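Only one chain is included here, represented as structure tokens and corresponding to the form predicted on its own.
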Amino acid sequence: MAIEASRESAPARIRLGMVGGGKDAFIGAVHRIAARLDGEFELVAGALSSTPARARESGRLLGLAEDRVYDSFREMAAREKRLRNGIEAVAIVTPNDVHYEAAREFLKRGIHVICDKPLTATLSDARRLAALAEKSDALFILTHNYTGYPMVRQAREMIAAGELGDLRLVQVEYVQDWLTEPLERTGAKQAEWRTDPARSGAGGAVGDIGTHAFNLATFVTGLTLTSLSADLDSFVEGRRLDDNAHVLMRFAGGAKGMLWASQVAPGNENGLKLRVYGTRGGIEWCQEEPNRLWFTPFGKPKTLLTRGGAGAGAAAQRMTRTPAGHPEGYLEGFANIYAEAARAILARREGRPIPPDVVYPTVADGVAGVAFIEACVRSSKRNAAWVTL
């Protein structure tokens, strides 16, 4: 990847802290791998669990200094700001209900925030956080990791260049099967908090994976959602949040869309798929075959574009790490978001403008995602009535 460089000539690594992501936490480990992949970050501190003993154990397993492992994110934010070698950025990888308060503590101290999605558990918190980020000197990066895939960048570049013409149709789906049965009743940690309104917010599947689908559609197309009609269901008896969502969407400019998000569709593992059609052609991308993008100009044969292949443009090439034919996927896409964040943070550290080609989801994208969840819930409660965002 073009961003990768010799550590002999590179700037000092960005000192990174982490909130959440302790022992056995899936997404925390993913963030740590992504942060390490290009050698731009060094994890030096953490408030890794809301349980102090577990936080300390997690810190030891990660090799952190004992005095840099904290019992709370508030203690961590306050002390790290005072240290001469305190953290420059923090990764927030907790359940949704913690995002707002944790991000607030670091933003008000000028520490850059890299936050997992969705932005917050409520729309009011999302708007408050956006206002705080606007006032802060710190950057805010939201880890919608699928925006880091090379062929997603390829699709975005093609649409921006007008290769599809005027956009008409957007079809996006994200379907899984892991919650087909009431896994949350077995003590499974990942299922418990995702199906708990107090920790996840008002959206279940629509918040957990529907926001990824929504973000992908708007990131690639550049379209703005204006109104939607949503039908949310909790098919598993007793489940408090939705596990399936069908959403009709209307975009500014006249394009129409459909979104399906489900965690109760047997036979689907991580089926994120996007199709976009315009007056001049269409594209199709599937996350489970991420190195391929199908492009069909109207009236011409279907063309397969591949990551690293001759048809890949500059945007895809800049996100590419390995030679053509070597698969790249989830971890590399995640790492690309961290690499973009690193370029922006280092520019701020050195007093330079952020390079214009740096692209990552921002707090504004986060507010849009939470507004999408809120609108879906509101619409579904009104028997799928059309609502504006």
Second form
There are 4 protein chains.
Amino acid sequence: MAIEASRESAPARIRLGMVGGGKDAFIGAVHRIAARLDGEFELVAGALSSTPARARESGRLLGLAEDRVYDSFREMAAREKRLRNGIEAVAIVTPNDVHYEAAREFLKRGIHVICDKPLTATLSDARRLAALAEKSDALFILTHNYTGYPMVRQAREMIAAGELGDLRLVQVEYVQDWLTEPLERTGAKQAEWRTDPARSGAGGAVGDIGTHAFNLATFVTGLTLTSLSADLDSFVEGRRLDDNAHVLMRFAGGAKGMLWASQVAPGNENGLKLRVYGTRGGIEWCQEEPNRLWFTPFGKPKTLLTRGGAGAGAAAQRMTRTPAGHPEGYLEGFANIYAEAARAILARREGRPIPPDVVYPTVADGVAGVAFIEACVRSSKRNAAWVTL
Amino acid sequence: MAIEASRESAPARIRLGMVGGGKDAFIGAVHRIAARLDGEFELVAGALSSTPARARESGRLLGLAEDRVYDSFREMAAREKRLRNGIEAVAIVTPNDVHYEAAREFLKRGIHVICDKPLTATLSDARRLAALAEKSDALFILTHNYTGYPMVRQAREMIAAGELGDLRLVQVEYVQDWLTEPLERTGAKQAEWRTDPARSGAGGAVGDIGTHAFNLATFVTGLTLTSLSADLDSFVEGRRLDDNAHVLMRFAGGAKGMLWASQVAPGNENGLKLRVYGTRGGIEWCQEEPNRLWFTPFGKPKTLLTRGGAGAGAAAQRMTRTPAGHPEGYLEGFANIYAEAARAILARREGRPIPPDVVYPTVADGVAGVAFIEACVRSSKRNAAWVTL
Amino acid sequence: MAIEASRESAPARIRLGMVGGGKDAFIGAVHRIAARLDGEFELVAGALSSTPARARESGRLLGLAEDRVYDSFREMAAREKRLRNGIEAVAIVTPNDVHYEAAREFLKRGIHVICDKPLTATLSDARRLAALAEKSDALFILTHNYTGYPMVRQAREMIAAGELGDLRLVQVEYVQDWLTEPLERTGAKQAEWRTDPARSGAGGAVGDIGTHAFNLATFVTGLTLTSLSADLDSFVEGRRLDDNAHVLMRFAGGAKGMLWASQVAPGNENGLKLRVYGTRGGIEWCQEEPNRLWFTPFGKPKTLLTRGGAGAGAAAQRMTRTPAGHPEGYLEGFANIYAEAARAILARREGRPIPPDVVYPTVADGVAGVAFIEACVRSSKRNAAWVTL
Amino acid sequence: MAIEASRESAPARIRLGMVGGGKDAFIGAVHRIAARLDGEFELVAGALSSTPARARESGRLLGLAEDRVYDSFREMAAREKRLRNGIEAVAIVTPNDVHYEAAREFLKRGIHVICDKPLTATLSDARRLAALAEKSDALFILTHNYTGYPMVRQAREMIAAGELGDLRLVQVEYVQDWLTEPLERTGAKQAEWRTDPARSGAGGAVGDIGTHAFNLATFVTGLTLTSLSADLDSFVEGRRLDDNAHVLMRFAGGAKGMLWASQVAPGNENGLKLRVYGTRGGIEWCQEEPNRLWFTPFGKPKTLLTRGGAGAGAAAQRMTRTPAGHPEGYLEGFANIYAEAARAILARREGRPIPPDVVYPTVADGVAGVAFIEACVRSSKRNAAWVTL
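Rather than the form predicted on its own that you just supplied, could I have the structure of the form predicted in complex with a further copy of the same chain?
Expanding to the full complex; the earlier chain stays at the top.
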């Protein structure tokens, strides 16, 4: 995209609402920056908290007009639909258990949904949501944000082009340490809901970050997971959801994989790492150094491809804002999902087909993610037996 | 700042104009993203190019109102001053030779100036501009953006707190490779003006990136450069400005240093690296991995301090948007300069004193930078003789 | 040991024989350098090949006396035992299937055995060998050489001292790429025997390098593996042994682990990497950068411990030859096994007890390794069912 | 050399003597391991200390025959020359001030000299020694050991082959921290003599490690230094020799360089690093990760060449003992100098010409090194004026 989306015209900004993301929320603020970074969205309405007073205060701090700060997403969906300049899209950034009901309200009114992951707290909700999305004219974008990194796109493009040959191995891990101790008992909100089955669903680490790892692996490789064997643990006493997941994977076509998700591994901040190997070469990418992609053609020296550098191809270039050596990070990667969403939404607004190079995670990816969580939980309960997906 | 500037109220956005930064410009687009990222500025006017047609088209692509797209910065300064909701601040992102005249127009009308570096093309201009800024009520912010990185702030705070003891050594380098060949003869605009003495001033690499290195070194250490010896080269035949600079430095108090700036070192993308050593410890920071700061207390193991991590202090935390392991990059660092500017500008707007923890490079830093350039050029012409600053 | 083993006297060198390791063998040459490095062994006899002409030529090239170059290890064991200055120890460096019979000949004559890993080609051989070793007065040293690296000793010492708290997770991998293509069909001797069940036993990658990974993990952590689930593959068509192994592990006390061994992952040279996490901290070590050990106490910054550096404890120091920053490598680590063996053998020669700080892998470690291989193979045949060890 | 020097025959080991290197010496022990590693030398005599009792004890600990342990190098040279199996070569590992006189005794008797660096304590001694060496039939090998690293040979070969084009820039540094405090006043022998002008000569850090950096730079690039400007400091109060050196360099043909040598930079263990840039590409090598060489052809992605890996050429291969990923270190690099010496000495013994691919630092390199030291000291005394070499 070069440093700014090059465009032929300057369309009016996309009017965006938000469900969740009130004061002190983490991911809501990330979505807002992502929406703002390229100047293509404008946040104009919000149902920012299920606590009305908190919703109001949050709306005020964000500078929203008072009459567009809502106490509930139902109210917001209904009223915004009737406004002449009501929202065109909504970002849903609540805990997982709210995703389904919130998304339904907007989808059925034709308002595009940008939803945080995992898709829902249960697989049945996920499937119902997918059915709704299919019937709706509105778009559904799932923010598996790591797919927005340019060098992740580069890896995907190289694999699709056959540069790794036939794929054999996928090693993916997403490792953190912030739940090494029972943080959820100290009043930390992020820890509370993410370890609470009622709000998160059946998966702990495997749901929160394991789905990111799984999504990244399949996004990059294009492989289909056919069965898995999972050994989940809750190492912290009294924790109700897993905080560590060891998963063996088998893919259609014979490739094999391992996935490790952990929130109890001291010294790891946000260690999402993907390695893929085929008959002709291997690649390695790590989220904490997102501007770099290692590539080794078998029998040749290892090369370091950099975002914006000599070896970056078209898929990476269209996601790139700054030149090589001017690092992009998490927010830029996240913003790329919003940039893709904007291109699709504007196409819809203008009655054009969505440009063929636009790529974003969809409701189908969301269903796959929740199916992955449930399969892991099921396998683990049966002593890591193989479970078919 | 946590993920979003926490604030007690939601003040109206700062109305921003821009001089330069038309279609295809690099640094203008960076300034716009930086201004947008925290939602505290709104770009409402521009004199985006000295070519009127280009200015118009650029304004249209940015969605500016037609009557606030100007053919010249003089016209913009004059008219905006008269508007009820005219711009409160202007970003000047032209080649260096225009900085002085543009800044003058806004400063004298009390409009805050956010200006790209180096300050001016000549030292006399720099000094005149400093005098103007001193007399003006308006603020002057120089975008030595690398001072906005959280771990640069961390390094500065640690040194001020004495964690390195008495400083002895400063090794700084800023190394690129994009001018290894005569790119300026291929029509590349960035290369053209940056190698043209009329537009860049007396310094080539030493001005474009050497000043960043020098600024970073003094910002972090608090040291004052007293003399230098510089050996400049133009390795590419026919190039009119230096493309490589080797500089020895002597600081007040006895510390010594080396500075290397190059644009002809293949394999280096944007390699700004600072190392500082004192009687009690050493630090190392590299722009291409900006979320990390190495610190070794003498006689103890090396530690890796990370942005958002356990060892990050107050100065870094207030510049931090995302948690540890969620990398921030160049644009976030740049946006931090805008965030600091916003805090100062809003304080002025509201008649409050500027909060004491607000830090940004000033016109004085700009004068020091241009003095550094001229001293390097002078020393080099005299066979690298020592030149006093 | 400082740069040379500090010692009170200069005992006569240990007279060493070798079985296997003829011309062009890889590991035999490594053993010879390891034996030579500290000047405590002297190679005086050899049954270097099962092909007499090759044995003779190899002996000549190594400068052995003609009458101490043997056609078979049986002949060597018998005759050397009778010599007044016959060998005191023998290094067995043949393919795995010969280990048992060769070791038996020397053990039963009281000649110390230094044997390459894995211990034997079958578990029954391993157990018989262990029984023989137990009855023998001779020592049995298994060259799981990676346990000789100083920073591996450091990790082990830290864990034993409780610096990681209660252990939860062990992630270990040993990854190579040299068998990505069917190298065994090109006449490459190393590839031939390592993929031949008759010479290697039931394990391919899992035997050749998986046992190293398993041994390293248990050596460092002190944990006991209780059960495993393994998914082995032969990705290269026609290959008779596995070239990739994915293993889930459960340890006594509740720790869990993953082990990945592969010889078909392009871009990996000799990637043995161990990560261990407990309630109080985590460590990370990688064989390709053996002088470094990462240690993160939970809630504190990551530290980089270096061989010879400020944080290195007693266990590492006694294995250290050169100062910090003067890298030691594979051969020094290997030589450390020989250095430990020498200390034990000299103690026996002189009728002293073996010093309590001498540590080397034993026949029991060898049995555990072969049991690991067989459990992996068994599990994999049963669709990765859990197998108890 | 593959894992062991491949050879057609097994010549008798080269009989080696040693001057210096008694108990507790550092570099003497390194030389002994280096000599032993490939099994081509046998230490048979020594004048290990100028203190007779210490010389005797050291000889006993090394297992030397009593009648070949000498009280002085003069006695050793004279008597060994008369023995039928007297030494063929001598390793001189004393402080610098003894090198000249010791070397003279052996050279004039036709005994090959392997001498530690820097060559001598004064330039006049260096020149006299060079004259002696030229007249002598004996070989003179200077152990600038870093030239023995395979990837240093690789870099040299690539530059000679033109892969970097015309050279423009040489950045070299050798940085340590062990003299950050006045260690020489605590009784530490290594610190004492290395900071004592009487034993070290005119250079402190610049002599001890700056010469290594200078030698490495010229060895790899083939460039000739024509002039330099040096700013030396003794940061530790009372220290009589420099502990930090900043040097600008100009080479014949127009290339420029910077050299930094320091022993007071906390966090640096043995940081010898070389970067070279030309019109067509750049390379980077760091002694603490010696098995890796970064190479970037201009306009292409960076590649990582590894010792033993796909990109390693003939010059690196002949210095390589273990396969890729099995790290070699400082001792192997040092041993490579001995391996080259052995090939030359054996050629002389057998009356053959020295094979053309044998490369080692010579007395001429030694003279250049001492000239470099003296030029730095001279320049620094004249306020870093340019000094011609």
